[in-house]
Structure formats: C-alpha cells, structure tokens
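Quick heads-up: it's one chain on its own, the form predicted on its own, in structure tokens.
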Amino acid sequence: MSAKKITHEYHLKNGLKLIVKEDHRAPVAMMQVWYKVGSSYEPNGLTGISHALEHMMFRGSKKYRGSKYDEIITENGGQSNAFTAHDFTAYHQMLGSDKLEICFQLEADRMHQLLLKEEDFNKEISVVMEERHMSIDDNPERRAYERFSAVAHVSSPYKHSIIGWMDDLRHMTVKDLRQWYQMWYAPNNAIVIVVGDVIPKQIYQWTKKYFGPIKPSSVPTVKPQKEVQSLGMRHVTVKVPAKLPWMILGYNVPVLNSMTKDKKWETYALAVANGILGINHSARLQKNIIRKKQIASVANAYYSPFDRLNNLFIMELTPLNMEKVEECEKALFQEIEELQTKLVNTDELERVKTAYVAAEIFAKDSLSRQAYEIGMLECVGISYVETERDMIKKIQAITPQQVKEVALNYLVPERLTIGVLEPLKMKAN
C-alpha cells in the first residue's frame, strides 16, 4: 500500500504540521512531537542547550507541575521519552488508542507553558553533566569519537557533540534555556506525528483543539553552514585509559539535501557502498578483516544520505592490540581501493540491496520506527512521501559502475580524517 493511501497531512493556521499514518494491527498509537532544532543549531558557548532543554521539558509546566507529566502517562498505561539529535529534538508517547487525547493535552501545554524554574534547572543540569561523564568522559570510544568529529568537521556545526562540551554546560543558565525555548519551541517550528490505530479526522480535531490556540512566533532563519572544502588528510590521536585501541576513518561526503536532482543518485550509491563494506556479518569488513585476517574484533561502516548538512562516510575498527593498528589501517585502505578498481559482482550487490529492502519492510512492524522516519525526513526538509515511495527503487537501480564512480570521487585521501584511540594503562580500580 502506498504512503498516500494511509498517510494524511494537515496544516494548522499557526503553522503546525500534522501527519497521521494509519496502522490498525493493534489498538495502540504512537504520538511524537518534533521540533526543528538540535545541536547543529547551537552557537559556540551554548553547545548542549537543546539537550538540556529536552530534560527540562519533563520538569513541569504551569498546569502540570513537577513530575505530573510522567505520572499521567504511566497511570494510563503508556510510555514516554524524548531524544535530541544534531537536527531535531523529539518527544514521544505510546498509549492505547483510546487514551491518546491525553498526549495532546500534555504536549500542547508544555509547548508554550513550560515553567523553567531556576531550582529545577540547577538540579537537571547536574544530571546532564553526570550523563556526559558516564556516556562520553568515562567511555573511551565515545570520547575518541567526540575529538575525531571535532577534527573531521571544520566549519560544519556537526563538529559539536549533542550533549555539549562540559565547560558550556557548567556556564549554562536557566535564562539561556528560557531564550532557547522562546526562540524554537513554537507551533510553526513543530511537527506532530501520529502512527497507529487511529481515525485521522479525530486526530486532526484534537490537534486543532489543543495546539490550535497556540500563537506562532518569529523562528530564526538558519544561515547555511556548508563544510569548507577539505585540503588534505587529517589525523587525530586520543590517549585515554582503555582496554583496547580503536580507530575510525571518516570521509566528508554529500547528502541528498546538497545534491542537484541529476546527482542525487550518488548518495544512494554511497549508501550501497556502505552496505558492501559493513551492512551485516556478510559484508566485506567483517568477512575480510575480522574473520579472514583476524586483526580486529569489531568492524562497521556507517553512512546516511538523510542529514540536514553534509556528513561523513565512516568505517570503524577495534584492533586486537596497538601492534595491529597500522595493519588495520592498511586493510581499510585495501577495501576502499577494491571498490575503486573493481566492479562489485552482481550477487554481492543484490545481497546488499535485499538487505536494504528487508530493513524497510521490518521497519513497518514498529510504530515508533514509522513515526521516526517521517519526523526525521520532515525536519531536514526531505519529502517523506517521495522517500517512502522511491528509496527502494533508487537503491535497486544502483549499478556496479556507479558504486565504483562514487568511491573514486568521494573516498579519497583529501576528504579523509583518521582517528585513533591509543589506550593508556587503566588503574586497578
């Protein structure tokens, strides 16, 4: 069934967009509210403020004080959470379809009535700093990736980690959060997405009832932040206590948003190249570097064409020891050279394409995944209808010659940043 037959789109006068996707397999529904703001919108000195505001959204509004929001969702048998990314911040709830109106009441209220009390902020920013300690400062690979990313991106705001630099968190104030909230949290900068066992017209009526009265605001115009041209290979070495070394190679590559219509195929060819290298256990990195050469314990590749700004084509390895780091680097270059000099055979290419098709099919089994794909695309300015309709066709149309061509054009030394985690001896405790 096509996206048009089961997906409905509405627009409120205040600028809010509503997207409803019917899925009647179970009497439950997922509601998500997406705001088009994330860490890539943050200026120096305020890194991490989008994530900090996400935390404060659960600290109470004028109507629902303290932890009342979570209590109401739990009392009605639901689950709620939120996440911040480079390009967006999203809040989501899963409830029985008959209880879904509650989510509209709660989300509309905290869109424009958040309390943001100083005493709450002082407690929550300590939680955020502790989260940073646990997720990055005490995690050798995450810490190395943060420094790698800061080098791999020169002018792109993707150089900052989503959680923010610790010094910025220490100096953040509740006044900063109030200003950020007023700038970005408005109906004309938000998308409401509902997927599940629902009646679209009813969802639209609830949206008008609860979100309709909220006035739009003057959302800032985001200036283009194009990554400067790479002028040569960059290296970064991170020395922290760790058990094993780790290495990452990242090539600056385009995404759909930055390509003209006649060049968009290149991003799908890069996605296929990524699949050839690391989509699953049968991919080349796992097969050749882990099982055949036995010089690493982990090997993966990552690339998404769906970011707001140009990003990285990444390969990562966990070498067995420091003596294997150079050997692993050579092995990765050999895999890139193989893509650049030899056409991938038909059987391997079909396996990769089949894996992408399977992933899209399995995603339809999850309400949250369906909602996420719509919200993520909408927030970066890509049509979810066209993508759902055409993505698999475009992946399946990629040829061996096109894979070779993008490898020759983009997986080149002048676009490359190499990061290495060099483990220091860990303390006994």
The other form holds:
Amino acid sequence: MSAKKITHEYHLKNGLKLIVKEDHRAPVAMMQVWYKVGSSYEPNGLTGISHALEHMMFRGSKKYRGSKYDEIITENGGQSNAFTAHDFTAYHQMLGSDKLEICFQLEADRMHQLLLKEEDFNKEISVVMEERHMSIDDNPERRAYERFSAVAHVSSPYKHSIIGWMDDLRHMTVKDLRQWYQMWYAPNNAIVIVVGDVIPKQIYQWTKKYFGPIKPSSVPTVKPQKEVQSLGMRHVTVKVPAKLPWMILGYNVPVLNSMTKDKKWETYALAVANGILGINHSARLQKNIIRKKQIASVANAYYSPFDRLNNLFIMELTPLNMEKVEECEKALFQEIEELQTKLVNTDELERVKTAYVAAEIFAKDSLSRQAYEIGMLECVGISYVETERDMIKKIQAITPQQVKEVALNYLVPERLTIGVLEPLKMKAN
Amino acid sequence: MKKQLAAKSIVPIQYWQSKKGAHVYFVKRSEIPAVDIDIYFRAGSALDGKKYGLSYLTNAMLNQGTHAYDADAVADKFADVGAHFNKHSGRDYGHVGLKCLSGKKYFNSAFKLFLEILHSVNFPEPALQRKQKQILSVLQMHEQTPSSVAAHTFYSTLYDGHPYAHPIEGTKKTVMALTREDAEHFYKKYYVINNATIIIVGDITRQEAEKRVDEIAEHLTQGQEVVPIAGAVSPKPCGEFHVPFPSEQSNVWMGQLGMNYHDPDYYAMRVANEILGGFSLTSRLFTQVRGKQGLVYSITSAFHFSDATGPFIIHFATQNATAKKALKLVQTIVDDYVNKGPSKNEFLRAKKNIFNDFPLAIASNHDIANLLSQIGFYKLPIDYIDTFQANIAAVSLEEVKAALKKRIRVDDMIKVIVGN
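Same protein, the form predicted in complex with its partner chain this time rather than the form predicted on its own?
Then the entire complex follows, led off by the chain already shown.
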C-alpha cells in the first residue's frame, strides 16, 4: 500500500477553503460547494428559508440565466442536485473529470450573482410546498417525527424541520431570500470539495481563477442557542390517518463539538452504545424486540457525534399494532437499563466496532459519500484532514466500562422525549 | 444499428460458465479492500402462481436460520467480520448477496456462512410465522402510503390476469396461508445452479473468483433453468382510475405497456424518453410542469424493463386542488411531443447527455455490479457497456420520431389517481 497523501487542503485569500481527494478508479469527479447555513440558522417565522434558497439557486444567475445551469450540466452528461440540512446547504455536480471546469464557472457565478427574481420565486415556493406535502404531510411517520422534534428540542433550533412550517412558507417573500443570500453566501462561508479522477493542483488553479475574484463579506456570527437543560420526561401523541402505529424515543445528549477535550470520548461511547442497540441485524433491538419478543416489525437506532449542536440519541420502532405500543415502550426501557447495569461483553463490543470499520471502507466506493463525509465535518467545524483516520481509532478505544458510564449519565428519564403515532381510521374526506 | 468495438474495454468484464453451468460475470477492482458477490435467480413473484407472496417470503427467510444456526447466530457470525448478507426480490428475480471486506480473516469466515445458507437454509417454523406477521406490517405500510397505493393499483390494472398483477409481497390472505413446505419447495426448485447468474466485483483474483464460484455451485442443487415469462401481454383497456385517499396531494401514475431490453427501439426510446421526462432537469415534463407552473416537486417518465414487457410510467404528485389541471397539462405535453417529436436541438442535447453521462454509470463497484446484474440476468450482449455510447450516437432523429409514435399514446394509457 502506498502511503501517498490523497487528501489536499487549500485556502484562498478571500476565505474560501478547498479540499481535494483523489480517487482514480473511473474518469469521473464529484464537485460540491458547501455553505455553512441550514435550518438551524433560521429564526422563527423564517423556517425553511435555507431550503427555499437552495431551490432558487437553480433559477438563474447573472451569467447563466433561466435554466442555463441545468442545460449546461445536462449537455455535459452531468448529474447535479443539492441538499439542505440542519447545519449546511450543499450543491453537487458529478461529471466526466475532463469536463469539470465548467462547474467552477457555474458555481462561482451563483455564489455571488444569483438573480432571485420575484416571478421565479412565486413558482418555486409552490414547488417547495408540494415537496413538503409529499415528504411530510402525506407521510404519517414523518409527520409524527416533525411534532416529536418540536418537543424533544426545547431551545435548540433543531426544533423545526428543514423544509419549514407551512405557514412560514406561505408568508416567505423574495425579499427575505435576498437578505438570506446576502448574509450567508460568500467565499468565506463556503467550502469547495472535489473527489475523483483529478489533479489537485489543477483544481486549485481553477478554484483561484473562478472563485478567487469573489469578495468576502461579513458573515454574521451565529448565536450559540445552546439547548437548555431538560427538566423531565416529555410525551407527544400524534393522531393522523394511518394503518400502523410508530414510536420514537429520543434522549438529549451532547455532541463532539460541545465537549471539552477530556470529555470527547463520551460522544464516541454514545455512538458505540447506539450501535449496540441498532447498528445491524445482530444488534439488540433486532435480536430482542423483532426476533425474540416479536412485538415490532421495524427497529432502528440513530446518533451522530458530528452535529453542530447537541442532538438526540434515538430509538424508533414500528409496533405490530396499537396493543403492542406499551410493551414496546417497556422493552426499550429494558434495553436502556441493560446498558446501564451490565457491562457489554467483548464479542458484542467487537462486532459494533467492526461494523464501524467496515462501514468506513464500504463508504470509499462512493464519490458522493466520500465528499459528504468531508463536508459534513468541515461545516460543523471539525477538520476532516486532521480526523481522517482518527475517528475509527477513537471508536476502537471505547471500553465496556465507558459504554456503561455514558448510559448511566445520559440515557436518563429527565432527558427523554417519547413520541407515539396513534393511527386514526383512514377515510378520504 | 452498427456496433463499434472499442479499442479498449471501458469495464473489462470476464464471463465464464462455471463447472456446473452457472453464468458468471466478474470485474476485478482492487482499489478498495472489499468484495461483492451477488447471485440472481429467476425466482420472482411472477412464479408465485396463486400463492401470492411466496417468492417474497422465501427470499425474506434466507437469513432466518440453517440446519446449524438460528437467525441470531447467523446475524452474529456475519457481524463478527463486518459482512453484510443482502437479499431482495422482485417480479422476475430472487437475489442473495454478500458484501464483505476482502482480507482473508474477514472473507473466509463470511463466505463459509454464505455457503452454509445456500446449502442448508431451513425455514424454521417460528421464524416463518414471525416473518409473516412482519410482512402484514409491510402491507399496512403500503396501505398508508399514497404512492404505494398508486403503484399497486397501476400494476393490478395494467397487468390484470398476468403474473405481474399481484403485489410482490402478496396479500394479507395469501401470505398467512403460506407454509414452511411452500417456501422450502420454492427454494429447492428455483434457487438452483442452472437458474443462477453470479456477479462478482471487487478485490479478488480471477483464480480465487473461479474457486469461489465452484464452491457456490457445489452448495446448490443442479435444478432446471427457468424460461423467462412470456414477452408481451395483450394491450389493456385505458381510462382513469380514482382511488379516494386522505392525503394533501393526488398521486398520479399513468402509463401503458412499454418494451423489454431486446427491443429494436431500445436505444431510440432511451433518447426519446430522456427528452420527455428522463432524469435530467431539462426534460419537457420537468421544465413545464415544475419549472413554469410550479405544480409538482418531482415528475419523471421511464421505461421499466423486465422479462415480460415492462411498463412505461409517468409519475407525479400535486395538491388535490390542481390534480385535474396537472393531469391535463401532462397529457397535452405528451400528445404534442409524440405528434411533433423533439426539436433538432433537444435531440442533439439528449444524445450528448446520455453519451457523456455513461461514465457515471460505471463509477463505483456498486454501479458496476448493478450493470452486470442487468447484463447477466436479462442476457444483454457482453459488449453492452463497450458499445453503449456508439449505439446511442447511431440513433437518428427520424428513428426517435417513428419510435415515439409507435410506443407512446396518451389515449392508450391508464391513469391512476390516488387522492382526495
């Protein structure tokens, strides 16, 4: 194995950061531009504005008007899209690597010369509302999740969904978007990521040529908006037309970012604890709730140490029917108690660690996954280049005692919110 | 259509037939220390007979126990080495696969268990009953999801009387009536070496791959190759089908019988559909229904390929109040396009797009394995990848116009509308 450095980092004078990762398996490349702004930056009344702006980024910039952007990408056989999350907004193009230069021209132009025309906005906001209908309003579980989040987070801006409340979308104006664009879209608030069959120096040249002339702006300092201490368990019930119940348990827990150096291991221990519950078919929720107790048909667990703000340690189940909901809740509490009272055995712990190692290797098959990992970390202020090999080491160092310790400290009733979807009879109005 | 042989293969596929007759497609990619092995059997829901859901249940049971291990032990043993045991099934196929790190200490143990499953999966009764309950839950999930209701109504209407008509997962009644013997019998009959297409992509030598394939062959029974289900079904009545549903949006699935991979219009329609509603953001449906009118978030058109003639489907969702307007607009767009054909510009741009887009389809090991499964299972020419771009380049505007008129007709379409 060659020890050649494959990830390269560059900085432009205007504050833009460039990260290039070489992958020469096929003559293609992925280019992404990430902006440090997302739904967690939004004040009340303007929820969903980052995502709405993402839509408008495809409605033309000064040099590439109308749908010129889409036409150029299409002609070059590219695929392009974008996504908005709590902590970032990202735009991506995948093309044959010999055609990549055009992306730099397109992205540079829309970084500072977006048209944002009112007539376009009026169409696009109704597209966004249709997207909301499709992804949340007509999906019972997503609808329940939205209400659960609004309760599980008290003061944190993770409260509202990325797409925003319908009433906020209805009252959003193109003027709001223009302000939002001026505030956050600037080279000093962006990261360009390229992964693929490229020569890093060439990419750096293009970045300087096309993004270099864009002036930096004074990007606002985002307020900490630290989640307040939870003072007791919360319950949310959501009654909507559906056939199946659904339940979700979330504990307010810290993330890597919010921990002092000596406490950072706790977030990795939480990741391992979450893995023990739900990382694969061998994990406890599958074994005990799906296969042994047979009270649910779907079981998952989520937690990521890499969010910008403190977030949730989540378990979710699809109980077989309404009668099983109570039993499911009990079973989940039993799993938490098990983590708190018994040390996980070595075989089981090793399985979870191996799953994390394997996932890292499997992820290298996808250019977009590789780029996503870089952008996701960089946007919450964690250096990818510094942590590239570090994360797996940190996970591997976690001991059974540490898993028990974080379970005792964090997976406690005061930090818990329980959400339950109670199906109403389905009938068309 | 002229085919040009590329000077050098874009993706060097190695094909061979194993000792006992399995078709093997292999691509060596050693940059990432991982291997994917996928086996496709002609064992999909088209073979359910009256036992709707049998192929799905059989496939779902593959990791639920062998003679030596129960479901927990199977899960633990794969997890010990970070391997993923994958399985899924469709109307034509049942799939079983292993995704694994290539290092010996990982691969050997995962592959051993993979063979054990192929050879002695034993459908334990308690696990089977549990799976049946879980499948009922899947069916209920479909019932509360408007796009699933639309898809199901579309297939049952378009393929009325054909083995593609019923849901892959079966129905509540048929699933609960299935037995352990049914599943075992289905497995023994269809998950056999003569009915297998094996795809291997990853960090493994040809020699090693051959050895592993022979081991797979030894662990499956010889069996019979299944003849793909008959090509065409007769054209079905058209019209609108409304399903009342308590949703904000109306989900629309409209379409008709399309074609299969071996159709002479395959490349021409690939170009034709790209312009109408293909993946790009410049299609007529996307720019007019979404861009100009803001009526939908997503709208696509596509040919779906299968053994029997697959469907051509246009799919979108819009709020209930604008459903009629959107449906009418879509029909006008399709009508106009079929009658007049694409403009020269659109035609050239679409060809350029498909031509230039192709390297993206072979970028990752996962992409290559997917393409190989289509080539292998549907018996496409072995040089399909190498000749694809030349075949697209050879398509003429006249061919596209003629094929469109022959293939797409709004009046022949069924229109399923699920909503309020």
